[in-house]
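What follows is one chain in structure tokens, specifically the form predicted alone.
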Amino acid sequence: MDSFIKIRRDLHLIPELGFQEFKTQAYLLDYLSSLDQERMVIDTWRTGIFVRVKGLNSTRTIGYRTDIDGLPMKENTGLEFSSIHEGNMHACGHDVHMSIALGVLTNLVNEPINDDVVFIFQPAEEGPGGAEPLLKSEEFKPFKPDVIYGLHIAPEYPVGTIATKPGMLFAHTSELFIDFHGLSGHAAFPHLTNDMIVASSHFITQVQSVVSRNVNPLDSAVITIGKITGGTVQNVIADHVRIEGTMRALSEEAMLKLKNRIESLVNGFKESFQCKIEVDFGSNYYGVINDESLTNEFFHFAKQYDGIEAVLCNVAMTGEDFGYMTKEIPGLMFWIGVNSDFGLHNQKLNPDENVIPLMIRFISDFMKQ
């Protein structure tokens, strides 16, 4: 087997959350160690990895960026090597993803290009968003890049292809989170009540018109809500009800447009039902979009690259907080396809691992040229 699809079983098996992959930081810190030290600068921030392969006469410093968290799924894949931390899945391909960027960083410390390689081990991608906070730590001061690449599983295009695109490759993401407060009550007596999930259900369906009545229709945003919680019995009014969704968006416009609107309707709604409404927008991601310039540099490689296929794609609602990197510093990031039958996010997602030593290959030559 070869050593990095070993390596990335290891890793599937042990997936943890946000902040919490200290598990996985011990891992690829043991890996580390075996590599020559000489060639390698290592420091950490919080869980996670710093490491910068020093060139032969570096004139630059190229950026590698690889994200460590699992998602908190139970997984059903039926895999020898699946996960032994219960409720908790590598669902996201973060496991392939830190396999990778392993291999290449291990064949850039035995055979170094002029460049310095700087490769970001970053933590909690999956939420409460580890890429903002990381640029700003001072840990990263010293390990700061020029140019900054990394890429995503995609389980519908085959192992061989990649696709990217120049400019906007991912949309700008918030997440939703809206509880309503009320009085509770016998469900015999309703006057006496203020009933959250009446008021909720008409705040859920009146949502439904702020992208198509509130955002210019040549650009693109979603919301959704995809989970209600309230209530605790049938014959008893709620007093309490939480609904947490998602909002996308293709521009900055739209996503604040979004924001304000909710607001306004939250406002609204507290009047009209006599009710306290609390809103929090969570965690919220840039939008990751590609440089121009690397994106046709990397496009007029790959083309000319053996057992490589790129194409070019349209723009994602997928949120990424990759972003915050692409924003700071001139970056590319694109698709590697995996060949799997279930997508992202899915207890049964099961990527090719031949995708591993294919990209490690392709991404080590790719630096190297």
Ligand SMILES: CC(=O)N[C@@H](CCC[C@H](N)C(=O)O)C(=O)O
The other form holds:
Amino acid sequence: MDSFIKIRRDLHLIPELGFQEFKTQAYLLDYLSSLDQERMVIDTWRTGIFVRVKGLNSTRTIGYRTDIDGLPMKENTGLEFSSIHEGNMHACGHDVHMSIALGVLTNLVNEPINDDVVFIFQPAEEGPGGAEPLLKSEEFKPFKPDVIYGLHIAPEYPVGTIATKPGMLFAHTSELFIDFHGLSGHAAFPHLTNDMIVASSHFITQVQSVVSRNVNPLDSAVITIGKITGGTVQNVIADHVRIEGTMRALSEEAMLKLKNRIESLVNGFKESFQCKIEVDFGSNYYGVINDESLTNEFFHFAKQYDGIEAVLCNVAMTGEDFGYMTKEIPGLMFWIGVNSDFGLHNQKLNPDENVIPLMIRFISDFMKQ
Ligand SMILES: CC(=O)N[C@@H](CCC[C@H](N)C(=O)O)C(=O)O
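Having seen the form predicted alone, please provide the structure of the form predicted in complex with the named molecule.
The complete assembly is shown below, putting the previous chain first.
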């Protein structure tokens, strides 16, 4: 088996949530210790790692970022190397991202190019967001690159396809947590209680009209509620419901509109349901905006590369805190096809591992050119 497919499987076994990637960090550091130390400068930041691979005659520093965290989801792939961390899964491909990063890094240590290349193993992409604090950290300062690249697996494309576009690739995002507090009591005496299941259900229905009625139809946005918790038993009225979701928008104005409308809806609901409601917008990611000239140069290279099909894609409503990096540093993110019947954040996501050696070769060659 290809050694980087083996690494992907090892990492797939041990998915960890944001800022708890201790075993993952230890695994990565252990692998790095097996390479020629003369060529590398390594530092850690929380559960992340920075590695500078020294070039032969460097005039600039190229950055390459991979995310390293998993999701709080139970895996259902049936794979022999399924997660041994019950309730956590690499369901967004960060195991594949890491193994590709290690492969490219290894190639550049063994066959250095002129420029320095900084590899960023970034924690907490799925939440609460590692990129923003990482960029502000003291540890990052000596590693800051002049340009930055990152990739993301795309289940819907075949292996060998690369998709990206200049300008906005991923949306602005904001998490959404809302707690409804009422009064519990006997199911038979609703008039003596304040039922938060009824209040929150109305809210969930009404919040959908924010996108359809308040956002300019030419300016896309999404509000998704992914989790509801509340109540204790079928015949007790619930005094607390928590809804958890995420909002996506293609402009900062539209995101502000979503937040303002939610605040006003909440104020109305407090009045109409006579309850206490707390809103928390959690972590917010800036949209991923690809640098035009880096994208064109990359596209030009990919178009003539044997075994790669480069396609222009549409902007996606996915979020990525790589957006904080492209805000500060000219950068490019691209999708890589992994041909899975099940999509991102699905319990059965099963990327085709042939993408790993192919992308290691392609990205190493891109850096070498
Ligand atoms: C690529 C991808 O799937 N990213 C995540 C980022 C989540 C950000 C945050 N936790 C949120 O839910 O808003 C995504 O869900 O798009």
